[in-house]
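Take a look at this single chain in structure tokens; it is the form predicted alone.
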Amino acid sequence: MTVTEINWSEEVVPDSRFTVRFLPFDATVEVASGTTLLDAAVEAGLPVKASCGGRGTCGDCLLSINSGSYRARPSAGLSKNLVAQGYALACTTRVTDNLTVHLPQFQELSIRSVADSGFFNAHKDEVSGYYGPASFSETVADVIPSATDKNIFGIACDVGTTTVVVQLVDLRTGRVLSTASGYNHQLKCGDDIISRIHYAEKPGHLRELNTLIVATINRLIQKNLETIHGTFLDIYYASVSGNTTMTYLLLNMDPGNIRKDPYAVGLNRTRLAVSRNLGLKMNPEAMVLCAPAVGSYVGGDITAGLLCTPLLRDAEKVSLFIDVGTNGELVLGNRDWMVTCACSAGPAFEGSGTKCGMPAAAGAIERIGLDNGSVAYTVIGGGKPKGLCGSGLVDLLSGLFLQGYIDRGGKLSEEKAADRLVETERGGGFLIEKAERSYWEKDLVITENDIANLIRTKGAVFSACSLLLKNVGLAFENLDAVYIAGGFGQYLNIENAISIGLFPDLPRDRFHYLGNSSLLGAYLVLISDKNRDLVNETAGRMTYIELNTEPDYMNEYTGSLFLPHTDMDLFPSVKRIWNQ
């Protein structure tokens, strides 16, 4: 590998073309000599961003070059130390050879997924189903080998819009043998569900999205098998839970009608497929079961996730189930009745949509506190911080608000934040950590635009909760329990979540963390046909409310776009702190 620093105006050899391979998406594009890597990434349709407009000052388009020669110019957005390690900025690097480059912001991360829920383990008698090892009944009996010495594996898979988690399970014992997680490679086609539905409408793009999610799952299956030195031929059953769009794309079904009136989805029962027809790296005859969806934006991740809660068993108490991810999905009710809806929360709490955001992986700040101008934080795995995951972003937003660094609309106070106020390509921001103390050797900053995104996200969730309750004639105080699911729910500080208006101001003992209920629900379906039947019954009992057709939703949402809300009386505990 050769690095040549040149005068940016120096001419390059004309009429030469080279290929650039981008990992981990494994996307290849052919470009003319002298093309910047940023332009090459754009041509390849990859989500490489440059807040500075390609001037080399923000450092957002950082990448590492694994092989090939290239020309680069020095940049204030990239330290000499990172250059020595093979990093470059896409906007200040020209192609002069065939290159293999890696996008570090999408590297294969060991994303912390909460498969084991403390609440679930402590309340098994209150929740549904049979939890022993699979009995090899009707779902997989025909493909299970008769030899008793054969390995008999299954996989539980949570297919999220941003991340995917796969567990390898011994079907004889029900024991989880290995867990692997990573980014959903469909991210190159859009951050959220709507953008992917739009992408799928173009000729050939549905197949591309299908290929990307299958490749993502296969890679994670392979990682699990390498852990135990196993073979894919021993995998006979897969249980998959995901939102409605992800399930459509895995099954190579056109998702176009999901966003169109009358919002019919056609997946209201579990869908069985054969692995060879899907291209999954399993025994060719293995069965693949997808959990049912009940609406355009309430999918199998919710119907399967409800298996982890007492909501399906309790006929007396009224409970609220909330799964906060790229979408916010909610279920209200008990054993006798359930209503559900979804809101477009955006990817902010999953690590996208903010300058400093990242998933809950090594290097992420998971907890952060402010104290009279000083910042203290905890990093997953220790070491220098790379960014903030969802729980850290909630902590930070709460601290900025309660200590007066931002007003109720999210605007930074120039007086209060003076010592940490910085200017970025995205506007003014609050300095979390200086470059010399951060992993990527650039300032770790949250901007006013980031804060606005977070406020919109929390506002979407809270307003959906409020509208769902009003539609059945209830108020927040009527809730006996709130079950919080999602990738960051297990590590969320409930006080901080309430102080920003994400969750209602209720007695704290009513809140229960579930972690990744989608994955745990997929596991429960995997090991028991009784749970498969129950997830179908659950889907059949749920009434779906489409917020797109609810005239009052926008009023509720607008009222939520302040901290914690325009009506401070809805948050008496926050009001007391604010008035001190």
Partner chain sequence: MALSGLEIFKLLPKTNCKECGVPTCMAFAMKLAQKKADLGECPHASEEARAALGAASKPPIRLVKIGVGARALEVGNETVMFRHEKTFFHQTGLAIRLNASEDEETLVSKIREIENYTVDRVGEQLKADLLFLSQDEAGKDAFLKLIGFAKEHSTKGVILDSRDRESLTAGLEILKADRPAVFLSGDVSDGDFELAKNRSVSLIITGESFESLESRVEKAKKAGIEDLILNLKAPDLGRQFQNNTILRRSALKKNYEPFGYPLLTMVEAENGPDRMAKASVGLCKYASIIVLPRYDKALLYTLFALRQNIFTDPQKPIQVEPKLYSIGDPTPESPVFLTTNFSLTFFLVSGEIENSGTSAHLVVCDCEGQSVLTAWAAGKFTGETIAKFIREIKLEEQVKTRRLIIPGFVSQISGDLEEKLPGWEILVGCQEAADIPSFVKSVSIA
The other form holds:
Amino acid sequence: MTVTEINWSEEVVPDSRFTVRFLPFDATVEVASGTTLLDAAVEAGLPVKASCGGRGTCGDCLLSINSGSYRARPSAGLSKNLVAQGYALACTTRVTDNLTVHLPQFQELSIRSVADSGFFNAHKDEVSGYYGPASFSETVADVIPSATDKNIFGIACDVGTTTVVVQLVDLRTGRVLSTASGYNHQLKCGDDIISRIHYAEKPGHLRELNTLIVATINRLIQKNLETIHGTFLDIYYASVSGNTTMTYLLLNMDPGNIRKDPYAVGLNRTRLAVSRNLGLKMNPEAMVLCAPAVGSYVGGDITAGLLCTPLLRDAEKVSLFIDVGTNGELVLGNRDWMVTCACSAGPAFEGSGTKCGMPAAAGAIERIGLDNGSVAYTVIGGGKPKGLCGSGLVDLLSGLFLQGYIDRGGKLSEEKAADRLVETERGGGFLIEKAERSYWEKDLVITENDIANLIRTKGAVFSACSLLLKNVGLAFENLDAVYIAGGFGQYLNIENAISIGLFPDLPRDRFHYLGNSSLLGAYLVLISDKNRDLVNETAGRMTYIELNTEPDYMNEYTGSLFLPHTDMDLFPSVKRIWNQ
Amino acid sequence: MALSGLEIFKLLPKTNCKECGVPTCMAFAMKLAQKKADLGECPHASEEARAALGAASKPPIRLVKIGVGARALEVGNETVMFRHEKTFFHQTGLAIRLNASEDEETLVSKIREIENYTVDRVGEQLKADLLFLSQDEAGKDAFLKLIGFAKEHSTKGVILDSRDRESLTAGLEILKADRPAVFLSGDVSDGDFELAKNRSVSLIITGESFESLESRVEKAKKAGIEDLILNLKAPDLGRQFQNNTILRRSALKKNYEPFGYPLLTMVEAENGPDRMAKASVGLCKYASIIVLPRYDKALLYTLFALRQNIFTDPQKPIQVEPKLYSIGDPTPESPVFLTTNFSLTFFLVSGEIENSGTSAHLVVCDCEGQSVLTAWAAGKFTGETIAKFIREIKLEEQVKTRRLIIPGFVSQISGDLEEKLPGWEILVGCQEAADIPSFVKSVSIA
Amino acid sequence: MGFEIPIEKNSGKIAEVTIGATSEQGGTRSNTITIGGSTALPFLFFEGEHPNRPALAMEVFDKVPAKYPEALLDYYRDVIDKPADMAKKCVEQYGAELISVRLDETHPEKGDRSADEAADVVRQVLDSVKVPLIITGHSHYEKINVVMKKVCEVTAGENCLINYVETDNYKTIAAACMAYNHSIVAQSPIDVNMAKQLNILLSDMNFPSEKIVIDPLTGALGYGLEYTYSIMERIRNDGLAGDSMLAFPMIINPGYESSRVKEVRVTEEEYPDWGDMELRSAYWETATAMSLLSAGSELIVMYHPKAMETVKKHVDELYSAESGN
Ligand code: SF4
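Show the other one: the form predicted in complex with the partner chain, since we just had the form predicted alone.
Following is the full complex, with the preceding chain placed first.
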């Protein structure tokens, strides 16, 4: 690797062409010499952002260069130290060679909540799904060899908009052999569901999205197989849970109708497909089963996820299931009835959508406390912080609010926050950590815009929750249990989540963390046909509510755009603290 | 008391058989709770369910009809005090008074003029609903003549205002097939009720006080008359405001049956603005019929607009007709703006373009009355749907400009739109309508 | 069963807000205007108190509005560009109980007049009439903050109604109002929650609650009136039901909003079905004002003298029920 740092101003003659390969997406483009990496990334369709407009000051477009030589201009957004480690800003780096480049925002993940199934492990006897020795359905019996000396593997797969997790399971024992996770390669076609659907509209794009998701899954299958030195021919069965759009795309079905008609689903029962038709790296005759969807934005990840809760068993109790991801999905009910809806929460708690946010991976602040001007935090994996993950953001917002650094609308108080008030490319913000003590050697800041984004996200979730309750005629106190699924995991501080108004103010022992219930649900569906029947039945009993057409939703929503809520009486325990 | 979704659900079979047309019993229960469905649609509902729901659903204010055919007026059946609680269902009928003492020629020409007066607003055809024919000081013949003119020259419903039973009997004979109403000022007796027997006639019962009104209604009910409209006289606007509120509240909140009928309010004032003020308050506060003392186009048009505002369903956005609108006096070279057909969006955008002082074309797409962002998210405001609409309205034949200004909120569709509309340049405008004037100033838009 | 008037008692009371200050109170006004104080829905005297009548203001300008309707110009042609004279005319001839001074020309895109110049205009009006003043700004945050600060300073002690702050820009102006003892208009975009949020924010900075007036944002008749109408009814219902953060009087602008619509500026020749323009322009403003009065407004800024006269007369008529049935 050679870095030429001199003479940026001297034009690079665009006389030759080079290829640039971006990892982890495996996207390759050919560009003329002298092109900036930012332009190359944009041409490759990658989600690289530059809030300063490519002037080299914001540091958003950071990447690391693994091989090849290039020409970089020193810039305010990047310290010497990082340059020495091979980091560069895409906007101030020109291509003069074939390059392999890594996008650190998308580094291979170890998403922490994956392994977290504490609730399930502690309540195996109470959850709705059957858990015990694996039992095969008749549909797959034909393809499974009877010989006992052969390996019989299955995979459970959680296909998320952002991340994908694949588990390799021994179908004889039900034992999980290996787990692998990674970014959904479709990310380069858009961050969220709507943009993927939109992307799929153009000719050829549906195929591309399909190929990308298949490739993502295959790569993770491969990783699992490498861990245990197995062969794909031994995989006979796959159980997939994903949101409606991801399932459509995996099955190569046009998702165009999804946003037009909430019920035009065609996925309301489990779908069975044969592996070779989908191009998955499994035994060609293997069966692939996708958990059913209820509506456009309530998919198999939710129906399968419910299997990991007691909700489907309870007769009298009323429970709420919340999955906070890029979309928030909620299910309210019990054995007899269920209502469900999805809200576009936005990815703020997932790490995108805020300047300082990041997924719950190494370097993320997962807990943070503010105390009269001082800030204390813990970083996943230790070391200097790179950003904040969802639970850290919840803590921070709660601290800012309860300590009076922001008003109830989320605006920074000039007096109170004075010595931590900083100006950034994206407006004023609150300084969390100084440059010299943060990993990227840049001030770690939460801006007013970030705060507004977090408030919108928590508001969308809370208002969806109160609307569901209103529609059936129940109040918050009627909730006997709240099950929280998704990336937060058990690192979320429930007290803080309530004080910002993300979750209702109920006795804390009613809240339970599920971890990645979509994956766990897929696993349950994989090991037993009882669960297959149950997930189907569940989908049939759920009533989908489209929030956009609910006249009261807007009112609930604007009421929730405040800390903790416009109506503080809904949060008596927060009110008590606030009044002190 | 209205039942909640969950309470209704508990009365349903819970089989999710879908025969009611929705996917689950719970979905059906929620529709019932919102009064958007009828229990009859579930073939499996138990007797118990029927009984429980039946009691909760009897309309507290009677529905009364005047007139026949397409122009019949229906009033009543209201369920709320405030439109935001649900909606006001039947908009106020506007009646215009004609006096039999006026000369025949004037009467005929007025009737004709009123008959022909219709005006379009936001895609709705608006018109006066009723003729209020007053015998006044005139004799029977003059009154019958007036009724005859109305029958001959008008299709509108008729209210007869007279205390002369002989005239009324003859008048009702003329209007036998027309379902008129009779305004009975003062006390009422069996003779009055005879008028309504064996005829489709509604009676308007008046009162000088709650007590007199109540006793007259009771008499009418005893005589078997149910199609009633109430008019409680008030010395001034303040008393009228209170009276109408009390009557409506008694009917809705107390289920007080004597007052479970639509209300009629008389507007009496010397000049136009006074009439306007009184009619506005009457329309907002519970008059199901307003009688105007004279025909005044400006007043009617203003009142139409108010009626449209107050009686739109607050849960459904009003739509404007999707088409190409001209703002100011645009030439073929004037700029072309684009928006959706949600009425408020349309009014804001067209208003601000006007305020900017520019003349322009405004393409208003059919987005089922949704605002820009909602429509975009629902796939109703995309490159494809917009391009299709622009071809449908043959925009290219009507303007020479080839530059389309799209709302700033949907900048992401610009690429797509450029592709789908070859030959057009797409310019991303501002996000808020209020910024249009400065946007227009900042770019040379033509 | 005999009839009984169904009375609904409310636990809440709308705040009473006084605008203006007499010489005893440290100002120069000949009288003050108090609005609010109701304990029942508008004009329902049988179940609560309405100690103060809705007040009627009229508006003058630092700059002649670009599209001022012809029908109005007939009344104001001689004074339209002289705010002090126009204010006098509004008070003396048309019965305005308050004067609103609209400072549009301070907007950077509309003339960028300086804060000092704006303060001058306000001073002139203050000198020419003795009624309390409303000072009306615009939405250019940086500029209006500077202008309002100055205006608050030069009118210190007059207890003007400073019109307006919004959620995204309230701190500077609210602080100035507190420092110089003025009242404030809290404007929110036709939304109950946002109205409440802004009031909470103001009260969190210890802004006195007897100095807040809500502007729910007026939609003219035919142009969003129904939203304003329902939001006002909801605000008032909640306020009376005991939500103190919504229990404030409300200001509306039928004059300004009506003056901008097509319906007051096209002639009968152009639109024969719309009837006489003179009448129509008065009707439009009257209907907007009267319907929003029914929904709970206490402070009404009018433009059209005929509409002003009509609304005033009918506020009195609506108050005739005060003496009981
Ligand atoms: S028809 Fe009746 S039983 Fe069948 S789903 Fe509908 S409500 Fe349930």
